[in-house]
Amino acid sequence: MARRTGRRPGNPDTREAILAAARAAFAERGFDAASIRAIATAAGVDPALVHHYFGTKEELFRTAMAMPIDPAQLLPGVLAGGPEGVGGRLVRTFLGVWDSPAGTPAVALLRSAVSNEWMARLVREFLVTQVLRRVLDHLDIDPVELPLRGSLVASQLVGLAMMRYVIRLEPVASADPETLVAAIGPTVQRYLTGDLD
């Protein structure tokens, strides 16, 4: 029996094949270097089918990571007040997501990232390309400083998530979110816009 070639028909397995190829591509090459065309080729489908199922590359990335939130919808509120106070608004928004029902799958992702290098790469790509880059691009920062500033902010936010939601260190685990915003927001602000010397 001759094997059929060409585009795979739209069946229930097609969506999962695209997601598996996307996860592998994002983990191996990162968000920026992974292309829809390469993901489609790995999944054995036409690139138009990837767009049909997932829309944009950002939406494919979020779905592949099973991310329950869309940073593009949340970050305008963080950036709305300008550079002053952006650290506090970022921490407040971060806690708002993690304290909501969306926080449960986020905790699962964080736990997985700690024990699985492949998942760690995906979480790292999500933080850098979908959150930190979007914030840092709106601030007047020397491009040479962007990687360090972004890494420092990530260390603060991921450390907060680990202590509050995974390790559940008291009193951080049960603290009122505004207490944490007041304590951590100024540090995040300094990492974003302050003197790092």
Contents of the next structure:
There are 2 protein chains.
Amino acid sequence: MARRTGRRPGNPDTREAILAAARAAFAERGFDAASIRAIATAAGVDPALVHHYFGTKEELFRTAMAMPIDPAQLLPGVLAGGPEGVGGRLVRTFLGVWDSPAGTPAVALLRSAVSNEWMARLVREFLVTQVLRRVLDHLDIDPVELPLRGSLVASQLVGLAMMRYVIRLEPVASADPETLVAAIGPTVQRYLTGDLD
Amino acid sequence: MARRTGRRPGNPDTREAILAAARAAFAERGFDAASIRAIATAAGVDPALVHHYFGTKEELFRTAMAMPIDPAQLLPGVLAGGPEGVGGRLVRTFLGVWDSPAGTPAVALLRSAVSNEWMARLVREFLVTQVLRRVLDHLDIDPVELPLRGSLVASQLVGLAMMRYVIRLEPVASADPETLVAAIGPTVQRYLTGDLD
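Given the form predicted on its own above, produce the structure of the same protein in the form predicted together with a further copy of the same chain.
Following is the full complex, with the preceding chain placed first.
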């Protein structure tokens, strides 16, 4: 075996066996409880090979879901500006990704989450562990309130994706992104930082 | 043939032929342009038989979509109270339907709209012709603004259904309905009657 000088595509069958084991483990046990060691055992490979092919557990999770976006790359820019205007920045970034070529696999992922209970669980795990925790790290939100605030934001953004890319209801389907930022940004802002009672 | 003394279940094959023709016509031509006459011709029956089995074009449309709810029954109660508080009433009524036994076929319909382009078109037609037009009839909304306002409301309510019934993200999945009315009602209110710029 060659020295590890970065991630390698690897044997396609081995890769697919690891990804299948990862999907099963993340869906059954959740992101936190699923270990690289258990995934490697289920796939019949050494844990080091999993890291070698796929990097961190976060990276393996995104690859297993065919998730085209990495919240670790996108969210700090959205959140770094602080609470003011974060709703509009989040909607703008969301539309930037979904309107881009990365949107095609994102729509495919949304479709499969609707038709497949396992994929729904993976999407849920993704939202909670990869998105909401990062929001908590950057915004000063009461941790007790974060789950409700986060799932309300998810309801609006997933609904926006449904109307714009799946159901294609006009004018949301072809509206200029800034029109949607102006209309929906305040909703997301209130869900994150406003009064919900 | 017996006298028409109300709608009758009719021959199952004939019924199914009419429903298949109706689904095709509504999806291809849209609700307004699809005529009972053309649907009857496509199904090889007399137009009177279509009315006899299914009632009005609206009723045929809902039956063809397996749509468990009739906006004509629900919306007047929501809208009659006028613009104030309409957002909260709409969210409460929406959750009342989806949390009830009618919610199971509604979730099935949402799933099929995501996986099937024809069903997506039917849902779109349903929203525009059966829901939004009724809103326009009852609330004093500028007709020019109605499509954007209506599709924003649809984005929030469909996203709520996705998170509560399909992805099942907590705490939205099992929240008390009034918690969601308090959180989401103001969003719907603003989309219907507020400033969107």
